[in-house]
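Consider the single chain below, provided in structure tokens and representing the form predicted on its own.
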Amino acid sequence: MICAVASGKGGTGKTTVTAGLAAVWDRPFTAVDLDVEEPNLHLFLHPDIESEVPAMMEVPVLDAERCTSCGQCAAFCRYKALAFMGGHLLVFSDMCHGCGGCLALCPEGALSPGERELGQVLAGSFEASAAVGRARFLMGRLRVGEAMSPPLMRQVKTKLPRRPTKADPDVLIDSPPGVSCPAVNAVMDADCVVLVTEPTPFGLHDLKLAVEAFRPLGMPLGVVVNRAGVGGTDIQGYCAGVGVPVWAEIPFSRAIAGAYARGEVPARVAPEAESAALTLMKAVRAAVAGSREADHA
């Protein structure tokens, strides 16, 4: 089972919820941080990093002597990574999406495959719950200045089973915030999506965007209300109106805030956070089981 934790906006507590699930999960699992632009799940789980591998992407390299300026490659590239200026072909490798189309099109073989570094893929393990012992940890870290995170996220995903079965460990994904390409890339293979929000006007607004973006993907959606008890926004009313269940509420609590500030997992030190994490774990499993039963009906 793959459970992705997402949010319509940053700062709602998405990483805190992921870490809380990791603290109470009682089956073998892998924790994955796909928020590669600003990964911080490791700050809570404190994994022992055992490998750090550069993530490379194929980009075209120009042999100017062979180029006849036919223009086929530049006309094909929708990302403007290839352009003609003054009759000369220019290659902007930072804008390349690595599709390889220009390499296949060039009739003179003036473009050959090269590489650019996207970032790093890190792997290790950490101490999880007593029932699990040590759990596997994966994360991507985007190179400073790199604009595209989805290719790196996909390379992190290659470290997971391509088609998970019941025999494979579960996967808990800390997704990037928002509803753009990186967020969709993170959740698209999941069995369910946990949407973390807060009872504020911004929280409700961006929760609506997240529901609209992720619901068409067809997996179960559920909401966690973080800092419940503050603000006057009717998150529950909205969720009831659109048919998205509230799976758990994390109360606004000084103990939880203090644990977060100290870099601790609140679910390990605050009973109310642990209770919310256990409630969420049960709701996630019930939703996935129900979805699978419906698929086989």
Given for the second form:
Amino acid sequence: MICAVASGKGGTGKTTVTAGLAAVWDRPFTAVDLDVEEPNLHLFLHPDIESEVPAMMEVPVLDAERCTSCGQCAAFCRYKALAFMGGHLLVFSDMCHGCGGCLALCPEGALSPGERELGQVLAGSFEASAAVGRARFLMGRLRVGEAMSPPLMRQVKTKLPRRPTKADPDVLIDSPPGVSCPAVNAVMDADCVVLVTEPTPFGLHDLKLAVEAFRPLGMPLGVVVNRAGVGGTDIQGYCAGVGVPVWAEIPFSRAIAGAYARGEVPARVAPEAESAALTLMKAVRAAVAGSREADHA
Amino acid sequence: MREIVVISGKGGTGKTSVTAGFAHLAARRAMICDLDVDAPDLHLLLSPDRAETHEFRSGVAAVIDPGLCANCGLCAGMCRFDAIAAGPRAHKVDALRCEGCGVCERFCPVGAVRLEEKLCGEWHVSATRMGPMVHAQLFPGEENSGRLVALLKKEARERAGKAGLPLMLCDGSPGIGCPVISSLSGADRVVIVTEPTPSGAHDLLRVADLCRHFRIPAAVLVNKFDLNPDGCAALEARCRELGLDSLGRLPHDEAVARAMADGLSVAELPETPVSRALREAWERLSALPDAARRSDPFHHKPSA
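Other form of same protein, the form predicted together with the partner chain, not the form predicted on its own:
Expanding to the full complex; the earlier chain stays at the top.
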């Protein structure tokens, strides 16, 4: 089962919830940080990193001797990665999305495949629960200055089994904030999505955007209300109105905020956070089992 | 005109609350921009009137005509984004994965693929009680956020120029990717709002690195410093080592949540510890020289 933890608004507690699930999960699993722009899960899980591999994307390299300035490549490229200036072709590889169209088009073989570094893919393992022992850990880290996170996220995802089976581990994904292409990329292969929010006007507004973005994907969705008790915005009422279940609530407490600030996983040190993580785990499993039954029916 | 962009790396550190506070303190001399087009929240505090609404069209999506498709599979083999799947009679494009590159359309031997322009969102020009505002909403699940950010900045600059405003105040988005890089284009000064947590500190360093990469001077404001005073001191020491300017600290204050619930900036409420600290931060920011280090992040050097 792949469970993605997402949110519209940033800073609502995605990483806290993912790390909480990782602390109580009682079957083998892999924890994955797909928030490649600002990955934080490792700060709480403390994995031993066993490999760190640069992630490269194919971009065109020009052999100016062969280029006849026919212009087909620049006319084709939708990302303005190829342009003519003073009759000469220039390659702006930072703008390239790696579609390979120019390489296939050039009649002179003047463009050949080169590479741009997107960032790194890190893999390792960490001490999870007594029941699980060590669990696998994966993360992507975007190169500072690189604009495109989805290609790196795709490379991280290739390290996961395409369709986890009973023998294969579950996957817990920490997703990037927002509801645009990086967030959609993180959740689109998941069997269920946990939306973390907080009871403030910003939290509710961005939760609505997230429900709008992710519900059409078809997998079960549920909400975790973090810092319940502050702000006073009625998240429950909204969820009931649109038929999205609230799977768990994590009460606001200085103890939990303090634990997080010190880099501790609240579910490991605060009983109310641990019980919320257990409740969430059960709700996630029931929702995925329910949707599989519905698929078979 | 001075362009100030508020970013954070990590989400939820208080960018929007700080931007709204600064907008109030700018006393109607600023063009206000919400550049977080993905999950914008500034309008919840500023109640813009959306006097103008425009469509944002950008990019294309491929569509295969099942009646024309010969089911040869050439497109699926060439697609680098895994966006085309085989079907019993025809191939089909997965709109979520399609990046609109046009390879399938260009190479389809029977012309079964067409590219459709996408409506990705809308943008607005508004009046608010704190001055004019430009803002947008990318439709959920859409892409091209960087282009929408660039469009907003261009519109805001032109309108601020016409109105003779000396300032542009921009609320940015979390992360360090496409929309953030786009928001830094042409900026004179970045304000990084952070918090003294491991995530806040980690993400601050990456976003500070991004500012250095594009040679834009950055100043740091530590929010909710009292959640971890030791962590805050360590964070500030690290910022000094990196040569980042400091705007001070904001305390964790229930007044921020109260203001948000009332649709106000905390700077508009009667004096509280956080509004006082915010005003001091604004005075420091106003007095900081920006140094002539302007650069345009999207002004790339060609690699060949």
